[in-house]
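Here you get one chain, nothing else, as structure tokens; it is the form predicted alone.
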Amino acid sequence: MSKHNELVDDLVAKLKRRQLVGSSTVSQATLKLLIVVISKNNWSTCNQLVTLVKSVGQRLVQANPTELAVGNIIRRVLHVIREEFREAESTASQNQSEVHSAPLTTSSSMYNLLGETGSTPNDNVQYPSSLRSNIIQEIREIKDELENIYDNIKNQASLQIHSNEIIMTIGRSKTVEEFLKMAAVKRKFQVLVAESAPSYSGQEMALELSKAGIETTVIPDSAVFAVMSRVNKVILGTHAVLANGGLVAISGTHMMAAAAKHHSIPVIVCTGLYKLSPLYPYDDDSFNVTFNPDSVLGFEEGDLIEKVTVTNPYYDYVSPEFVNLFITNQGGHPPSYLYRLIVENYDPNDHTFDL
């Protein structure tokens, strides 16, 4: 268990340290922790595997809870592990009653969403030898998902964007960037890319942009509402989905998502599933990050510095009411389904990670 022990304590110094940042690159490292923990350990219950993955995932959570990703990757496996004890004991209770003639062989749909959500499999089942692997085979599964990613997204581009349409965006995506680039290539379109200062990372986006051929303009984020009446559509990158359908996303994009509103222009979201949490913003600023105010205000201002006190939050909450669709590996889904997406890929017992 030092091996692994030793794992953990080096992804949670990076976590820490923030050696490791952005939800695809921890979601990334969590995984293939998680799958080196459940294939090295002795377990042979269902409540023995959940424990153990819930105790890295504290330690991991509680690492940097900003990054929340990596939160939705636990409570993804814990799922899965929970699924593949509730099959491996339904396969069990079958042979076992093959003897004996029932009256009614299935169960309505319907059932089994409501009666057997949250339900905790039977440790006293025999469970096969082949649980471990299957377990194991399930998580490569939402690896191999995470690294396709994009591909499931920028599929849908085409039937977003149209030509000669006006595009606005914000700071620099991934997601966003491989999504207007796919739709490019049948479409001509405009892109307007706000600047997301102090970190200017919107300038980064606009290079990579104009490098694929898309006409880019770099605009000032104090611009956005001035030119928000020519556009046609909002295009924006998350850091994270919350339960109720707001965002964390990049410090400005309230601002942007608040004037689409105001000018009745559509505000669509691209992102993966992983980035959806079942958390709910009680308290906004618990999912927020403050860096260095010296890009704001620089040191050498002398007097003005020690009168004033400067905050450079890096993250703005969205509320859900300024987002009309998202765009996911699996489709596209108005904010109001999002309960279904939580419902399917995580269960109720696993929202916090208490043991």
Contents of the next structure:
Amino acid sequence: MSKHNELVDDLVAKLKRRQLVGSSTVSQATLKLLIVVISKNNWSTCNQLVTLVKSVGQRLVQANPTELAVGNIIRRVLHVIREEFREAESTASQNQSEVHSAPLTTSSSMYNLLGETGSTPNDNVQYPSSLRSNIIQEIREIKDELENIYDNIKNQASLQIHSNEIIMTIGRSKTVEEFLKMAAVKRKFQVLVAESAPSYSGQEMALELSKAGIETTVIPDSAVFAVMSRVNKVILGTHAVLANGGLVAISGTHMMAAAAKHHSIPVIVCTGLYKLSPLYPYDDDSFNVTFNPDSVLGFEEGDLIEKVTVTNPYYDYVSPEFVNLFITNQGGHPPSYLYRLIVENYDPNDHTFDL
Amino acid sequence: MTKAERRELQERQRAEKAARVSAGLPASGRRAAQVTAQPNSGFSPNPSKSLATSFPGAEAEKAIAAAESTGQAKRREKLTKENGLFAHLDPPKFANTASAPKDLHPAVVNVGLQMAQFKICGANARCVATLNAFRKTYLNPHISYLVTCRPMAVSMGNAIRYLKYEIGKNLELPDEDARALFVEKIDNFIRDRITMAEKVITSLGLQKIQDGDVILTYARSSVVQGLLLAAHAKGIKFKVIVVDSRPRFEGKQLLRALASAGVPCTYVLLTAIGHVMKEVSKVILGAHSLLSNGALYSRAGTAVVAMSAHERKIPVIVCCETYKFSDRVQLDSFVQNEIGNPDELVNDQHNNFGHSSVRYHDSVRGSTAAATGGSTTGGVLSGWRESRDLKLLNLLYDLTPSEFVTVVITEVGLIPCTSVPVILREFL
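Return the structure block for the form predicted together with its partner chain; the form predicted alone was the one displayed.
Let's see the whole complex now, leading with the same chain.
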């Protein structure tokens, strides 16, 4: 147990101090840590390994609760672990020529959903020796998937965008940027980018897109409703996707999605599956965080700042009825399909990391 | 410059180019200038020094003229950086005293410059300033000068129409009497339709504000400011959320006025509207104009606020004097609008404090390292004119559909916004 403590402490500190932010970087760092933890520690049963990973996970999630990607990766790994154990158990029991009803199940079958036998593997079974390396192998595959996340999303670009379209987006999202750049190779279209005050990340997005040769216009957030009637599609990036299909995205996304709904314009969200979280937003602000209000009303305003309250929420919650389509690295899905993705990738026992 | 002046300019340039070619100099104005070593005379109007922006240089003007003369509309569009969707609107104006006719009254020139630089801003303020300037002089040449400074506000247009009508009724009077009558009519208009109207609206609006209300307002409307201050003076206990937006940040003035009066205020930017709207009980907005199809024509961003409130079934109250009613009908924000100076969107020093603290979300990824370097020196977009595919759009007004507005408070009472044509027919 003490072999990996330093590494865990290191990552926890980075998360707490927000030296490591952004779903993609955080996920990769977490995966690296988990590979080390699993390979360097001794464990023999499923429960031991699950407890080990959960203890690490609990610490990481508590370090920065709004970085949902950390929890998602931990849950993916736990799911993989349980899967591997189940499979190993089934081959082991087949070798012992025992008729076991569980092995026919795969992760996505109804049988498993009902929580029948198979979810808690028998501790007395002899596992094949390749189990450890299998688990590590699966985790490395997740890592590869993460590193190549943009490729699968990009390739769907020309299927979604036709020529002479006007596309609107807000803020800066690497996924959307790659998506649009790929589409621009084959299609000619215009992009309107809302700058999203006070982070103004939309301005950088516009700069990058225009460097790629896409005709881009920067608009202030106040013009979003005004120009929406001429827009053909809204393409958004997001920080996280919640279990009900809702989004935690940069502030300003809610008003853009609502304006699009009013004008009946389709809203597409480009996201990797590592951003999909099995948590529900019981409150709009469950996953929101407020930043420095200086960029909203700064000290140069003088004594005005003593007399007023200033708020600078970084994220917006967008409810699922505003989203029409999710483009993920596993293809396009409507919001109603997300529950299946959650069941396939996460285990219901792992929604909280209580031990 | 109006379209007529631009055409004049291009004709002149075409003639110059023809002259150059016949004189044996290279056709391009730039090379001809190098050859003859003449300084480029500014045939782009030089903005007055107090303007922080500069017109796209003389170079661009020539290139634009060249592109136009050869009929390459697309290239011209890229060079002038105008957005194709708004090509039918006038480009942003830059006030200057050089091209103004010389016999203008200085008071009017003053007002024109102040409006062009947005020092006088807002329907009521512009109308009152214009009328005060007109006390001293004739109407027509000055009206066209003012339109060159900033497109005519609906309030100003209605006021001028009323004055012309009154003058027209009294053509037979001698000059002295006519002038005295004219000044009296101006005073009456300001008193009745603007000042008194605001008082009546305030008294009607006070009935709508109760203890415990959380009122949200957007940007700065003089009528709403008066109403909120009056409510506070009356002793009603309420909170105000002021929503503001780029690039003008007009809400800060309102915030100052309210905070100095002791009203508990919160200040947010427009992007946070989804976050703050849940604790709001009423939304009170001002108007630039109310159209005959019931739509609200007001500062860009008003539609976003009204839509967010409507989504949560929060009442939206608009305070508007009747002199701002217009018999125009408009369905979207494109057909009639005003385009502001796009350089205002480029981030300047002001926002760089918060800018760097928020950047760490991307700085770790390293992908925007170049951009962070750029932001500290003068804004990410400071080179936008050189970039071929990048444009900036600064819309000043937008249209809020009538279904988002619950009630309009005018000096003739509380009306639904669809009753605007009725008021226009019956009362005005």
